[in-house]
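Coming up is one lone chain in structure tokens, specifically the form predicted alone.
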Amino acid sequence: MEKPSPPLRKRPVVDRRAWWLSASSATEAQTRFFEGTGADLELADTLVENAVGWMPIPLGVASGLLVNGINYEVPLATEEPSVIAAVSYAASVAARTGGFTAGAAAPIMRAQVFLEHPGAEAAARLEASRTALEAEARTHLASMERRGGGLRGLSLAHLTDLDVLVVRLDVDVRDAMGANLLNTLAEAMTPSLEKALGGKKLLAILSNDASLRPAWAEVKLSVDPERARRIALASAVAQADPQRAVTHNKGIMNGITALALATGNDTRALEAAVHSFAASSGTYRGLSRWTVEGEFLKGRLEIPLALATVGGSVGIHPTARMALQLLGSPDSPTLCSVAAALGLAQNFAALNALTGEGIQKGHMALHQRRTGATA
């Protein structure tokens, strides 16, 4: 009888990259298209489990973002075309008026602990430990306040519905995402909790809302006054049509997200946290405001990014550290405000296009060329 194969986690990468050249029935082309160094191997079965390959997103720059006074140029890993094109468009029409203004918050993030059943009175018991709770906090993040991070805050909240009760912990993480730090804390800090506040942990993790920590860009462009007041129109109705506002917010997330992807940050809580902004007041609603101000179109946007420059994939991916150092090696919040200024560039390129010719004529001629496919 024929031995069973192992699973693929218990294979060797180079064996589980050959199951998957014949799983697939991979052509001499794609094999060669798919084929890599064993170094390459070795990276990518050090970042994900199961590891067979890679799957190669197109990196692009966009030029010319002129964002606080310093021209990027900014590194885009996007399978779409023309988010590039339009970014880098919209880039040289704001250099004409001086480019983008753009800040970010501290880098403060959530930690969570649930306790189901919690004591009575759990406010109270909360100020009579507070100072043992938070001194305990300070020595599993040891390491984040010699950066200049650490604890800022502990609260709870009562979910009385269900009592569950949510102790938060909010850090300030630096220029790291603080994943793996939060769900530490969270975890560490529970069974103190538990005895502090009475009840039983339900979940300790992070949460990856990043409400705590907005970028914002602004814009003035000088622009022909009808496609001025038209844009503004269209930026009116992304306020209040929720199914616009999805592909209104779509348009922005192209650059960021793609931002995110090139400097190896986490593109699914980036995007969770900034549709969740979105729906904050209860509907959903475009990011972006635009309006016209004397003879001036005037942008702005706000956007909760969590975007990290050290750590986790950022420090691995030898692309994602090439992509930080074409924009200077920036810390967290300059790679937020660049990311913001982005977002906005690109929701002036799409909406100016959507007001005036329509989006397809030039995306298509773009898709066109890399298919050759013909009208």
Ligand code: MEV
Given for the second form:
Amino acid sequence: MEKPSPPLRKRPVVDRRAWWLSASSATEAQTRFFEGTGADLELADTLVENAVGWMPIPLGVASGLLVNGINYEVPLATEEPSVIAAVSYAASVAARTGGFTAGAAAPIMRAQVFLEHPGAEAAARLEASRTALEAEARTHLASMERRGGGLRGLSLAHLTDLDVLVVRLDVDVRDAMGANLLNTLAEAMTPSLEKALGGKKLLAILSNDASLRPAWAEVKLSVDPERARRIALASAVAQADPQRAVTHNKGIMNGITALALATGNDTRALEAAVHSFAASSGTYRGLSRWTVEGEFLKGRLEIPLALATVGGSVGIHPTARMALQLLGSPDSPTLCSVAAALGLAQNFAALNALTGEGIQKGHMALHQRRTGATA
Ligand code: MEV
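Write the structure block of the form predicted together with ligand MEV for the protein whose form predicted alone appears above.
What follows is the entire complex, opening with the chain shown before.
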């Protein structure tokens, strides 16, 4: 295809849209779907560059997820059939025995400043300058400090083989994702860090690693003893076989990523953090564990989740705001707790189907519905 001329970035959004419709030889039905409602176009243009429209993903509701005694109707944006039905089924099984208990650690994220060829004795130099550096960091974090968050740590690691020093600034980001805040902090602190520790900046950026803020969920289910044994064994298989673990964890993320998308969160950051955590022992493993305890099947999931409830596209996208309202306008730890319970519910539904009749029967019924509907 020829490059658009004049370039897309130089054209108003309505022109870009017209170009796309003609370049993709859209039919009238496609055009009607693509155009959606007029006002959306301006929002798309605010959110991203060279916007031409929207790529709508179905939004559904997983019903009746009981977490810490509260019933949640959970908005999920996903193109995959069976995800919502699976969570709703698992939620109904869990509700019979009291639902899920879940929680989340304080929302601490890390910014990193990498300094090439740092001066000798960086650790001692940090201690000599710590008070001044921390005070400076707090000035860059003033509004977050006022909201009860702010600086929680300043530490070093030396990548000795590369002779690169990693300066780590840990920040409680409260209900925000904090990406802009952490990137601004890292860049703003760079000159003082170079002066105090020696060396020259290579990179200054947040880390999407979220292992400082794990969320967890637990559930006790009353299921057929033989099924419980098989589910526990399947979960042990996901500890022992990395290839199975990938699929096991993909199933856990089916719900969590759909919730992240529905609430306007950064799904790429979320997935990167989760999969790095799954490999943190040196071997990629399943994130959940199921064990048989007496008459119960007990499940536990621990997972790093950096889900925001304010700021960024969470605050701008009207549907994301509605999704959060449906959840009762939670703070970030509550949203992370619900997400962890959702992941465990999804995992139970998958393992229950796989260790029973398999997933194809249900999938094929949905597939037939879809192809029937579009025939
Ligand atoms: C499909 O999207 C997810 C599953 O493959 C998860 C699993 O195998 O545990 C069913």
